[in-house]
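Below you'll find only one chain, the form predicted alone, shown as structure tokens.
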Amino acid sequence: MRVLKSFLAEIVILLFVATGAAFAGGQTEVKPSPSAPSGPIPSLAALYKPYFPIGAAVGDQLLDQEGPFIASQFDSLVAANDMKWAIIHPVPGNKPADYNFAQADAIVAFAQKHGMLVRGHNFVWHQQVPDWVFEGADGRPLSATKAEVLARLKEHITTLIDHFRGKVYCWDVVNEALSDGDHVWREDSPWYKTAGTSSKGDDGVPDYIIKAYEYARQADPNVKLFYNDYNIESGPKFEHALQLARILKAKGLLDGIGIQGHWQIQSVDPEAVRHAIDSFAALGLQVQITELDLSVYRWGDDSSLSSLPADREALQTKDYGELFKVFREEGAAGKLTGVTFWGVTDADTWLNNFPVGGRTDWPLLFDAKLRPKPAFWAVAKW
């Protein structure tokens, strides 16, 4: 009897490990990863053409290194950093010499050469903005008047839209303006501190947000204008994003919502994502997943792995497969109009330096040697 009990105990342990529940005490069943067929790697862009464009965030140097591979897999691009204010408009002024268009122009030229779409990212963000944007005549931080800040914002938006007219089909006008905490708005943003008071009749939306969309609409009535943020698929932040979208849509200033999709394995809920897509689409907006990656670390986990454990890879594969099932269904229904990965391979992901500096993460579909991972086949084989 003692031998039988021991044998049964061993069987229970083996089953527990086989289901992947050993990772973080979870109870999730993990099915075997899809097998990789022999022959050429299929193109994600070709596979998903009936549903939506598939994009990647890139820099001009990455295009130099991996250009043919990127062109074979994707039909949409976004500049990861090269259209942000600190890179493209680092010094005060509105003369051509005050702007640095070289890197962004290289990305756009590559996209045009290969018949790819380009998303513009972004005009307004609380990070990567030069200090001079918020400085007054005395040179002190955040001493500029609201009128000064808004004038600089209008000039910046108008210049970028004019420069990329007909080459960039949509812009993330405002990025991450909503709070993660108890407040609605990100009140620590320099935009909020200098130009955050709201005008009468704008339902409490900070002026810099309303004005940014007004300036963009005036500069080009035809380019699509998006609001982009993370964690807006559920909870209070979803409700706040929905309300902001209603207000901007009613003013004729918003065409789409970008759900960033910076998620972690075993913590993303595909059905919550579906509900968010449906809710924003019901307002008459385009909805896109704009910055997709799936970290193999839970949020708040500061550990560091030297290699990707098989159980975490299996969980990532499962999550990607379930997410793209939702994406295909929403794309087929005309509710989801694009999916963009935030990077191309695990070698160039920003998550190798955030939230833990110098830590290796494996959040994308291709490994550092451009080889498709099991998650790729979960996305490509359905």
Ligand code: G3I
Given for the second form:
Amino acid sequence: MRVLKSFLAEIVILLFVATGAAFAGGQTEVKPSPSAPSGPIPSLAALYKPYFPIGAAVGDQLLDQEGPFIASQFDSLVAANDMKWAIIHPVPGNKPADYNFAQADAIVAFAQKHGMLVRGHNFVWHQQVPDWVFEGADGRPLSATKAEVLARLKEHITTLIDHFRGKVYCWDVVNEALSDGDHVWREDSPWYKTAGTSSKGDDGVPDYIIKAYEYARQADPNVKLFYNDYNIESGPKFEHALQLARILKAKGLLDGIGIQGHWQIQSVDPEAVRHAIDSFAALGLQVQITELDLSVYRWGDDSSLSSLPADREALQTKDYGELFKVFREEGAAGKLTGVTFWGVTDADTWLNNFPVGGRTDWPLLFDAKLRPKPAFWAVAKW
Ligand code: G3I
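Moving from the form predicted alone, what structure would you give for the form predicted together with the named molecule?
Everything in the complex follows now, all chains and molecules, and the chain you saw is the first one.
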């Protein structure tokens, strides 16, 4: 009887998923989302084994709370915050006491215990980096010389790569160095301001970027080095990312591109994503989707919903289904080598605080009670 109930529930869900495809025009004809089927759900990691690892961004607290569930659904982890400079290396210096490895070590230990991969995130970012990195001897903001900043960068990268050697298989060496606007580079980054000049022959790539990859390569020639950014699948930022990738690859400094995948329902274009994956892969690089989530709010929409409307849930289901079809095809072709969600459930998403503080969003595959949403089934059944 239980099996029959579960079977019927899945049929209902499949019908729901199928109907979702008819709502691109925004007309609401769908019923509220079906309740989750009882009994165990399939493991995404197991289903996607033939294609690529399925990852999630976590913190050590989330692992304490939801460890068994996370280990059942994912075979790759990334620290959402705990390997970032401000958390892992909050004070100047290179003594053990200057680093805070506790939370990151807990994530790595969990991954090892469960046979999961770990992505490293990140060395160079304009956020979550302490002010001291850019302060000179006078203690004023951004008064450090380029040589001082680069020496700190080298020490930081070398220490982290040494610490996680053999446990972290790839690093987002530089994160989000490209501008969203007319300029190529993010010029308001403290990295750009202090170490952003370009040496001769480097085609205008800021020195801190080239140096970060050189330091990482020197520290471990085997660990895979990625450039990671958002909105690099189309428009000028795609062209800029492609050019940066070409230059780093030609120098032997780059192994992969992370397309973050912070998208919104109805505006994500799976064919543009496919084209971007193909283009980066044609350079001889791995490509991964590194921070996947699908907000149910359009970009620029500051409104706040108290529950997830059925039509938006159907659109999200449809978009996830279409994206994963592309992902499977690109994975089978050996071009896409990983897909990581930025969070596990709708309760722990960063989008509940961004771009509107305190607003609820529903961007992931599991609801706040760990129940699979219709989007889960669009990804799990094909
Ligand atoms: O840990 C403190 C807590 O002690 C304090 O009470 C609380 C009050 O605000 O803040 C907590 O820190 C927060 C931290 O996340 C941990 O939850 C920070 O305020 C908050 O700014 C920080 O946000 C992180 C964000 O990066 C920073 O911009 C998100 O969790 C993290 O998911 C997000 O991740 C980035 C990727 O690294 C790069 N790509 C974009 C992505 C989303 O912004």
